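The chain below stands alone, shown as structure tokens; this is the form predicted on its own.
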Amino acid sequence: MRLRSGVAIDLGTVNSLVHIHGRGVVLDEPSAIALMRPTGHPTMVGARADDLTGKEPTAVKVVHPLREGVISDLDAAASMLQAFLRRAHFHTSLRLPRAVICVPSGASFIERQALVAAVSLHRPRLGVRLVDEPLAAAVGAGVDPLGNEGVLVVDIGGGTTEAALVVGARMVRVRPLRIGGNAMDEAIVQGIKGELGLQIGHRAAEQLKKTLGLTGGAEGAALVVGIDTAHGTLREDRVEGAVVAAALEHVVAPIIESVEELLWEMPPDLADSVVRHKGQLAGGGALLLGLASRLHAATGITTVVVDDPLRSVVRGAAILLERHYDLLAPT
């Protein structure tokens, strides 16, 4: 008898990851698709499509079909995802195949159904179950889905941030925000424009975020090239870490506040286990220099970055797919 095939998918605003049962993570690509104008025929997906962003040929339109963690363009998302699954060589078996798909906890019913539709549009035999991203991140960080210990998880993706208190396979409290790494990049773009009169691209802002973060990094400053807003000429300038930190504060402050509000709502019986297990920082935003220390200072809970934070959500979804599928509610 052939074994049941299975796939875990973290369809993110910035990157999408696909884990195939028995093979591990087989795809990690930008969530982008290039479409021909005016037919809408897909020509490229993933990294190749994303590389065209901002410099598309006139006959091509690049679409990033997710916004704030949920689908904003269903047709483009479905085409992109099916291309990803073909590239991952995901083949359905004779038995009904299974899929576990990660979704932001704050997603509406309609947004959740759009995600299911995108996954199953060309694979009607696929049995789809959804898992909230903070829960998947907690399981990916080592939380036992059958356990009874409370853990604080803060998952910062490209479009969303979710602070949650997780017990086993249950979210006891959650605070979702529709801001994340993309909002940080935009804040840096606007901060440098206002402070230095320099217009930079979002990729340059992302690099400054990674290099300087909230602490200034090892060098305390970095060089960046942009367009002088007063003269329209190209200019290289030195960006001090304090400028980036000040810009990031517009996004970091609401994240800190949401975690503090979550802890105010925490059932007292969870306090001991939450402190013992430390705060678990997951997602790409977990790599922001100085963020773990800021959370510790604000909450009094030691906060650590989970192993391989960029893959913590899909890792947890894969564990649920392979060992605890029945814990997830059918869609």
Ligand SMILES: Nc1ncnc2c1ncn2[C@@H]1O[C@H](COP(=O)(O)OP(=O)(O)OP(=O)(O)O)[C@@H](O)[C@H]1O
The other form holds:
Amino acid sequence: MRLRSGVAIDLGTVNSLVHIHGRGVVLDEPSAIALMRPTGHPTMVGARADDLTGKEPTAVKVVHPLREGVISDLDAAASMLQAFLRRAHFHTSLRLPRAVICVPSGASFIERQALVAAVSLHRPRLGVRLVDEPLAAAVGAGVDPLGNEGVLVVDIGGGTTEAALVVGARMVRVRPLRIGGNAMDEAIVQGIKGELGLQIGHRAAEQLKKTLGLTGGAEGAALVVGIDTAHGTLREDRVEGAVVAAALEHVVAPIIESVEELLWEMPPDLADSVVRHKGQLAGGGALLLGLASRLHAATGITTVVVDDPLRSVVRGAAILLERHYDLLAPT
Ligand SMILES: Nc1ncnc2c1ncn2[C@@H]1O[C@H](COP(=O)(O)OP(=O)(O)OP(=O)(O)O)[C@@H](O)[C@H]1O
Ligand SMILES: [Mg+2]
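Since we've got the form predicted on its own here, give me the form predicted together with the ligand too.
Then the entire complex follows, led off by the chain already shown.
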């Protein structure tokens, strides 16, 4: 009989992932919940709720309960999480139920407690431990939690960016920023409005970010449909890669700066192993075309995108849950 049940959760600004002990990642959904007005009763969660964003009927409100990596709407976050855990068939009826929850390293005490409260709701026996996201990302990228080597990891999510120097299961330096992929999308919306007089939606901006990135991608340009800001009419326009790259710079420049600042603070004894292990780029933002080489050029450290970067944080949390739970401090 299996005595232990465990769950690792990466509750992200954009995506939530749930790993169940012994079963792997069983849920990977957008962090969204649709609530009925005026009762607040949940009707949909995850992808189905997210798909309604911007086109919801008046009787429904779509909520993305996390902002900049932390819970901004506790009730909605708790409802969403409970629905995800039900869908993942996570049961706490077995002995010693455990949870490892990922949290941005810049989260305050209160923000951390909000996460613990959201996951513990109706599960009083659940032992909850928090892990800082860059540490989980590093473990997910293959860093040995019992090791003694320094590794540079940069986790770029939807709402946060965290650059950290990790040694084993410890972060020795960290630079958290409350910007990420969502800020990139917003910068593209503003850039295209300014350059082309075209108001585009955030979905279209995200698509441009993914196809053009910092390099212009394979085509160097892409078509987009928006509303002409002068005439209020629909217009399709060709967007050059340089326009998107210039807009992205508003977000990419502070990210690169934070990594440079982190490296200035690096204990010299770690320099050798940090260079040997290369910079590890994790999170969805790691996939931004041209970012790894920009970081290499700025820091002099070869930088690589980790395997399956959208899952590196939950992968690391799962390893900590299943093999190194005692390394994490009790909440
Ligand atoms: N190919 C791509 N190029 C650029 N950005 C991408 C790509 N694929 C996904 N993204 C971006 O990655 C972000 C989501 O990443 P991720 O799931 O790691 O964030 P999150 O964990 O939900 O957020 P956070 O950790 O900040 O709370 C989105 O902004 C998405 O647009
Ligand atoms: Mg994340």
